[in-house]
Amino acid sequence: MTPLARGGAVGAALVAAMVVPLATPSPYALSIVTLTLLYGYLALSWNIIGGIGGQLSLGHAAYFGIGGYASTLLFVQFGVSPWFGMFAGAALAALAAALIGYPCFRLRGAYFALATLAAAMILKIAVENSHGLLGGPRGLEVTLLRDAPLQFQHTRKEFYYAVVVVMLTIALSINYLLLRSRLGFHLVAIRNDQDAALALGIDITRSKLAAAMLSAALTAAGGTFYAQFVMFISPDKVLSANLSVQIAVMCIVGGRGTVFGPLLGALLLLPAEEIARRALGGIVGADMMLYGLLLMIVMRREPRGVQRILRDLWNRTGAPRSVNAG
C-alpha cells in the first residue's frame, strides 16, 4: 500500500470513528461497538509480546484483572479517581509481568503458554479466596456517580466510546512505532529464531521482559476501562482463562505481528460471538466453539491471518489497475 493510500485509509477510519455514534440505532448497539474496540485494544496489547515477540502468552487475563481491581479498589476504598488508578494498575501489572516473565522466559512454546496460564489461574484462585478486601467470588461494585467524567463515569455511552477510540489509537501507534524500533527488530529476530538472535548478541531476556511489561501495562489499562464501563468486576469476568484465550485468538486470527491484524480479528470475532450467542440462546461454551471454528477456518486458509488474506485480495485487484494506469 502506497503512503497516499495508507493516509487515505487512516483518514477514512477517523471519519468512520466519528460517524459511528451517530449511526448506531441504540445504546445497546453502541455498547457492542465499544466492547469490540476494547477487545481490539486488548488484542493489540497482546500483540506486543505474543505477535511481535512470538511468545504465546495465555495469562493476559491476570493483567486485565490487576488493572480492573487496582483502580476499583483505589476508587471505592480511598476515593482515588480511576484515571489515576489506571496508571497505578498499569504499573502493578508491569511489575507482575516482570515477576512472571523472568522465570517463565526460560521456557519455550507450549511450556511457556502453560506457565503463563497457570500464573493467571493462581491469581484468580487467590482473588476468589480474599473475601474481605477484594470481595471474593462476588467481586466489587464501582460506586455510581452518574455524570462524572473526572471520575471516569458518564451515563452516555458516547463518553466510553470516545475514550476507547483514544486508547485504541494509542495502542495502534505503539505497535506501529515498535515494529520500526530497535526493540521491535530484536523481538522479530527472537520470534524468527531465538538461537540466531542470541548468536547476534541480542539480550533475549531483557527484550522479552520489556515487551511483556509494556504489553501488561496496556492490558491493565483496558481492565480499568472495563471496570468503569460495566461498573462491576468479578474473578469470573476479568481473570478467567477464557478471556486470555479470546484475546490471543483475536490476534492470531487477525494476523499477529502486524499493526492492524489484531483489530481485524476483534472486528470479526466479537460481533460473530454476539450473533451466535443470541441465535443459540446463550448455550454455555458456544462462544469458545465459535472461536475454535473460526480459528481452524482461517488457519486452514492462511496461517498468517485475515490481514494477509485481505492483502492478497488487494494485490490481485489493485496491481493490474496500477499497471494499466502506468
Given for the second form:
Amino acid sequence: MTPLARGGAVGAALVAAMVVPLATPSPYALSIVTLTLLYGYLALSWNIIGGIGGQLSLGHAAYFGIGGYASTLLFVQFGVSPWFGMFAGAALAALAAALIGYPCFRLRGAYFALATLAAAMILKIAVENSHGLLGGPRGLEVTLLRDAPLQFQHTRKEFYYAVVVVMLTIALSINYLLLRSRLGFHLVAIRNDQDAALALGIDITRSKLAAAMLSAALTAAGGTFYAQFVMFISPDKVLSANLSVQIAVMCIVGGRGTVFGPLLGALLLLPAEEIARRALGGIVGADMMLYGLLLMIVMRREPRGVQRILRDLWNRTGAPRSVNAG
Amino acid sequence: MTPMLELRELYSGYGDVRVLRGVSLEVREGEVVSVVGANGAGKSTLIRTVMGTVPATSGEVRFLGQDITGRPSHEIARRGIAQVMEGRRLFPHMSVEENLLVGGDILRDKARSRAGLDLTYTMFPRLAERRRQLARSFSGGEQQMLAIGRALMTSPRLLLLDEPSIGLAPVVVKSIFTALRQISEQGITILLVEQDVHRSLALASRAYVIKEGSVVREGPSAELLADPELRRAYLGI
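Same protein, different state: after the form predicted on its own, show the form predicted in complex with the partner chain.
Below: every chain and molecule of the assembly, starting with the one above.
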C-alpha cells in the first residue's frame, strides 16, 4: 500500500470508530469520550511545535485559556457567537505564541520549557487578578441559551461530540500534511540538530515561529470548545500548569512527531486518569502522579512512544515490513 | 581581484573570553587554504565566526566583496558558504537521503537537488548503497562522508571544514582527503581547519598558522612545512 492509501485506510477506520460512541446510552460516558477526543486534539496541536519541531513547550495552557476567555468574553459582553470568537481566540493565541516564542526560541531544551511554563503562569496570575472583566479567580460563565447550535451550545452531548470529531479530523489532517510539507521537513531537521539545520540555510526562527503560531491557534480553538462544552471557565481549569503538562505528556507517551501517536496518547491516558480518580477517590494530585508514572514507564521502554511499540509489534507479527523498520 | 573570503582584523569570543584577536586572512577563488595551530588556538572559533554562529566583536568578514559580518547564519549559508561542522552533526533520525535533501533544500529547485544527489552518490558510492538507512547507524568515516555530501548539496562556492579527520582511522582519513581533492578540482574553494598538519598542508596551496587567536605565520604550504623552527614551535612535528 502506498503511504497515502495506508493513511487513508487508517483514517477511514478511525472515522468509523467514531460513530460507535454515539450508540452509548449514557451522557456521562459520551462526555468522557468527548473530553478524551478533545485532549487528543490538544495533543495533536501541541505535536506541531513540541513533537514535529521538537520544542518542548510547557505553556500550552496559556493558548487554551486565551481561546476560552476570548470567545467567552466576546459572547458574554458583546453577543458575538463563539463560532466567530473561536477564530478571534485563535488569532490572539497565535499572536501570543509569537510574543512568547520570539525571545524564548533562543533558549534550548529545559530552558525553553521553563520559559514557556513561566509565561503561562504569568498569564494565569494576570487573569486571576483581573476581577472586573475576566472575573478573577472565580472565572466566567457562558450565558445559557440551551439549544442554540449557532451560538455553539446545545443540551445534547451528541452536538459536542460531533464538533470534536470534526476538529480532531482537521488536526489529524494538518499534522499529516505538515509532515509532508517543506515546513515540516525543516522542523524535523531542526528537531534532529538545529545548529546543523541553521548551517544548511534553514531559517530556524521563522520555522519555529510558524509552527508555534499554528500550534497555538489550534490549541485556542480547543479552549473555545471547552468553554462551550462545560459552559464555564476559570483560571484553574483552563490556564493551569497541570494542563500544559498533561497535553505534553499525552503527546510524548503516544509518540511525538507522528500523526497518530498524540491521539493514541490521549486515548490511553484520559481513561486511565478517570479510572485512577475513581479508584483513589479524592487524593489530590493522583492524576499527575499517574502521568509521571506512565511517562517514566514508556520512556524507559521506548522513547518514541506507544505508537512505536505497537508498530514494532505489528511488524513482528509478520505484517509487511515498512522501509524504515530495519 | 577581490578575494572570495576576506577576514579583516577579526575579533570574537564567548562572553568575556576573547578567542580571536585580530585575525586577518584571505581565501581566493579556487584555492584550498588551511588553518593550522594547536588545540585552543581559535581554529574552530574562526570557522564559527565566519558562519555567524559566534558573533564577531569587531572586524569584518567579507564574502564575494560583500560585508557579511553579523548576518544570520542561514543567510550566510544561502549566499554560498557551506560548513562541515566539527563532530559531523548529522540529523541522526533521518535517513541518508533525507540528510542530503535537507542540504539540497536551500536551492529551492527539486531538479537541481536531484542532480546534486546523483553527484554526491557518484562521489561517495557508500552513501548510495545505504541511502535509506538512518544516519546514526553509520561508522565515523561514513558519517563524515555524509556530512561533506550534505554540505555539497547546497551547491556552495566556499566549503568550510572544521576538523574533518578527527577521531577517524588513518585509512578513512586518507579517503576523506582524496574526496576533498576531488571537490577542489571541481572548482569549489576550500578553507580547512585541521589538526592533521601533514595531510592538511599537502592538500592546501597556502596556509595560516594561528596561535592564541592571532595569525603568526602565513605562506605557501611547502614553505611552512620546510621551516624547521616553525615545525618545532607551532606544528609539533
